[in-house]
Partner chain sequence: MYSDLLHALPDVFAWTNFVAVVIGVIAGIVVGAMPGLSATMAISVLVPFTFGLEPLVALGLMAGIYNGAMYGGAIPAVLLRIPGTPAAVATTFDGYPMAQKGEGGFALQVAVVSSSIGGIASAFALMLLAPPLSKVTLLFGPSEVFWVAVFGLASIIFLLGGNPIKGLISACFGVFVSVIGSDPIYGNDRFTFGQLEMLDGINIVILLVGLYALPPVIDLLETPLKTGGVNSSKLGTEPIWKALPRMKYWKTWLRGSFLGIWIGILPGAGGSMAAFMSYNEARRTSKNPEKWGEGEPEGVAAAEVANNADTASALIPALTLGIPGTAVAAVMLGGLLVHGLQPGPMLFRDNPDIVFGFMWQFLFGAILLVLLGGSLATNSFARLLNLPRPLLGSVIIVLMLIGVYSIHGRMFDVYLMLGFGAIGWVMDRLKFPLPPVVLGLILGGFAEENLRLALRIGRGDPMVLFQNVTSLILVALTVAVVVGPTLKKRFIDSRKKA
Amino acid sequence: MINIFKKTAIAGAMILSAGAALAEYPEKPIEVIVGYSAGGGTDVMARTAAPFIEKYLGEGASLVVKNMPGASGQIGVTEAANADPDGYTLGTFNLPGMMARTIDREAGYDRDSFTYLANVVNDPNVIVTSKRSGLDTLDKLLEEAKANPLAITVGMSSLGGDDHFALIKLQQATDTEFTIVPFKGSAPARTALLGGHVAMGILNISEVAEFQDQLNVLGVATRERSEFAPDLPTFQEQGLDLVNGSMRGFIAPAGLPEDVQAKLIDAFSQLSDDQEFLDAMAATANPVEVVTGEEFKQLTSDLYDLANSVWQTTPWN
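Chain structure (the form predicted on its own), given for this chain on its own:
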């Protein structure tokens, strides 16, 4: 009987201890590392989601966004992967780009380096051209590309990202060749387009929504028209089978305490039903698609396999 009381007391103490730890998190600001420059799609997602995650983590929670651009997002995600797994360092995570970085170069992380919290955005690609280029339709763009291989410069956020994969698909589908000009994120790529320093860009629909009057947006890489640009035709409508996009979410280092992981995933899970958050994301033309935990991990693994298969047949470096 005494042993039963002892076991009960010990179990109760453990439950109270775990509950106390959960109640205490977070005790200090949580840093969210963004591997791209401010103003790009990933940065906009992080800054838009932050106050809502704070709300669902509870009173006193604070998320601080820190931009660490460079190496196609690799610097930032490596920093997040190697941080202490205490819940106070999170990172943004782009697919398929972050998995492609582990294939085309030496990387300080792999798909097992993370605790997968949530994918939040599934953002389709668009092809845009500079107003100065004179290439204001898809037909004109492809006609020029076929007549003058490599003459058209293409600005994009990185090599091995969704935009690069979209260009590979475009070149294969149309038997064309373009000259790639990679930038440290989509914001500087868009700036170069606006200035006429590159002729064409492959971006995401959220990144051009506010600039449709300043750029030629030639089409969207979806099967159905986007709700954010219903007048914009898909490429399939124009006879080009091009469907592609970027997924963006949040990770933490592998080994996160289970109670902290559960609290974070619960906070992210509530985003999909938060109308204020959905309205805020709609205002920036970010299509929300929340996938959490193990499902997000499996999605990442599937896209790694896809990127690896592309690399085996069409190395991009």
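The term rigid core refers to the most C-alpha atoms you can superpose between the two forms while keeping them within 1.5 Å. Residue numbers count along the first chain shown, from 1. Keep in mind that this is a model prediction, so the values were computed, not measured. Compared with the form predicted in complex with its partner chain:
Rigid-part membership between these two forms is shared by Pro253 and Val121 [C-alpha given to the better-fitting superposition]. Treated as two rigid parts, the chain shows its smaller part rotated by 33° relative to the larger one between these two forms, based on C-alpha superpositions.
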Second form
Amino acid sequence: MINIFKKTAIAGAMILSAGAALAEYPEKPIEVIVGYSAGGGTDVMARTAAPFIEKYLGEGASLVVKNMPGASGQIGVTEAANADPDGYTLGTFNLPGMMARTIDREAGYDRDSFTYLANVVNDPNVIVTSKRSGLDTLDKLLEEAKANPLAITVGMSSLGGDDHFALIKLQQATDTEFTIVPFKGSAPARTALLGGHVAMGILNISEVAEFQDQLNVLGVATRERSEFAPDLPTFQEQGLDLVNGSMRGFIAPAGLPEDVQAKLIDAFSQLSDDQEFLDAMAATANPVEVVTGEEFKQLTSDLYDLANSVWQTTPWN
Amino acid sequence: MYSDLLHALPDVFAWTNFVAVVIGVIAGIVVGAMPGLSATMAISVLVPFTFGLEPLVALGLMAGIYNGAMYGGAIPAVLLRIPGTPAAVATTFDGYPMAQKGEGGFALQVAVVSSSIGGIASAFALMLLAPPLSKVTLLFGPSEVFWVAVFGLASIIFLLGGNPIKGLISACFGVFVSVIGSDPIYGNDRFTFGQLEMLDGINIVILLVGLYALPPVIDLLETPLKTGGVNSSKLGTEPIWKALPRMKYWKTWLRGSFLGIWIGILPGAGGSMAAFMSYNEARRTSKNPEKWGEGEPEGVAAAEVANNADTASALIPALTLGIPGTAVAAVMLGGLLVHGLQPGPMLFRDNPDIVFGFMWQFLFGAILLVLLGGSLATNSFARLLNLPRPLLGSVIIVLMLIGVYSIHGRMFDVYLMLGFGAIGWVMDRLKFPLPPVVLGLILGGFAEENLRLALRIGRGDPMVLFQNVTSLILVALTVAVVVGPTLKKRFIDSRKKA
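Since we've got the form predicted on its own here, give me the form predicted in complex with its partner chain too.
Whole complex next, starting from this chain.
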């Protein structure tokens, strides 16, 4: 009997205190954990978005970016997943990397560890070839790939990342085979392409935008032409069903109070209509595509399933 | 392009931008002089703050810190045989013996003048030759870069004198440390023992501080109290302009600048390799090589000119191709990105005032180094040595712990550093050379990654490593370094017999 009283009392107190906190959320600075070092793509996104989220959360809200670099973002995202779900710790989230890491190694989180707030950046993949390769159209590339399986070397930033999944999709769609050369990051891969050390590369549109003159860009893996480079054709225009990209967004630990979650998602969803924000993101080479809440969760889930099915047939390590 | 260069100049002299460079240089010297704090770290701490700053203020701070730190590392290297930064390892060879002879003040003056000259040469290379030099970078694919790393390792092992077998063992230890962490291709864990902290490999600063700073500190604390401070009686008595005529190292400066610029534009190797190569070359061509290592001022000049000559040149591939030549350049690239400056050929067209202004700031940073570094180092830092030995030792230990902890903010790194310290102390006692360990860590990972990429490109055929002229030249140089000294010795012996 006393127990029940106790429980109700505690529950009541919790509801009250939660209610009190909610009334004024956010009443203290919100920490955003970035799993990469300051100045990287994800960090720039977080810092560019922070003042706008502050604006939409309302008077007095303050976001503090905290860099916890290491282990390809694993240290930071694990920290965010295990933080108190009170709305005062958020984290950045990268797809498909964060999901791929739950498959290719033991991770301290899984896809149910998060409250999905919003995906903000979608940086589509592009296929580029070296000027020296002579493969300046998609048809020529595929013809060569079919004639000489594995003869074409493909530079990319890593295995198990968005570039790799794009190549797997390409291989499955066209029944071809390429030799993967996984560099450490996209800049060295791009440099090897410029120097003609590899024939083809899979990169992201933001990474080739400045180098369009020195490389052949064969196509963009989007449904519609990217606003980032409206002159570049999509693959679908060229009869190839290939849509893939690198995504970056924001998550919170699972189990966020519903009001807090609603307030945060509402703030994030306003980003897509804020011209000032869009301009700031364009200046830092971040193609914006805001997807919030349930949709973001579904997106993550789909990517997990894709990565998992790839892993079952062709594990990358 | 050259008119853009001039057009950018007035902005550089806006007082906020100029003060930023001055503050940067001073901060850089201080940071470089503290074992455990490096330019990479100082700039990474700075990057988040630069969001709110004007681009040239932020970049000026970075340019100043980079230049200052490359010299600052020489201060403890000369005074205590503790390199403040990885690039200052070669400075200890002759700088410390000079300090022991009571010429520490002159050694620091040589270091600051040489650093400044290297920095100026490098800034000019960046300003005038960035686009053509970036084409050179493109010649270096995975197989060429692999040979650069092998050449660097061979030089350290065989040219550094002493015992090549011990050198080889030291280098192997360094290469082993480079293997720890994620596999560069597949991402599997290697020797991490399940520690998430080790997944990114061993940070070079942790190894450097452990190996180099702990053994001298133990020595400091071991010696009896009665000796008081280290000999600093002759430090900083002579103003720098009076010391200048004693520095006749034009050949060494020229060669060191060239080597530093050259190694700077190759991705990955960085200042430490430049300093070693320059030191080796200067000693090889010296009239009295036997005096090297016993306090030859030219040795300090050779090392310091080269490790500053790679500063601005490391930014050439960073700005034009987005691949940084050094760890510091990598962090600076982040700083540029923050201000919407995307690396690439368009950068020079889209933001000429900022990019060229940044280059000017590099030049002025290098010039300011001589003015600020000369007096600051000799007047303040050298006095540290007047502290009683136990106090000095304790101060250094505290700095080491703070420095290493602040890299990632975790105690794990501190324990790791202390472990390397124990290894370093044993190696020191057994007379194993320490520089090959540092270079082994820097170049080992680099060699492995590029070898495996090259073999993938060749689809497993090792001939891919010998398929072009650049590779073959590097192979020939490596062979010359390995067998050269033996052949020379045989030649001299046979002439003696005859």
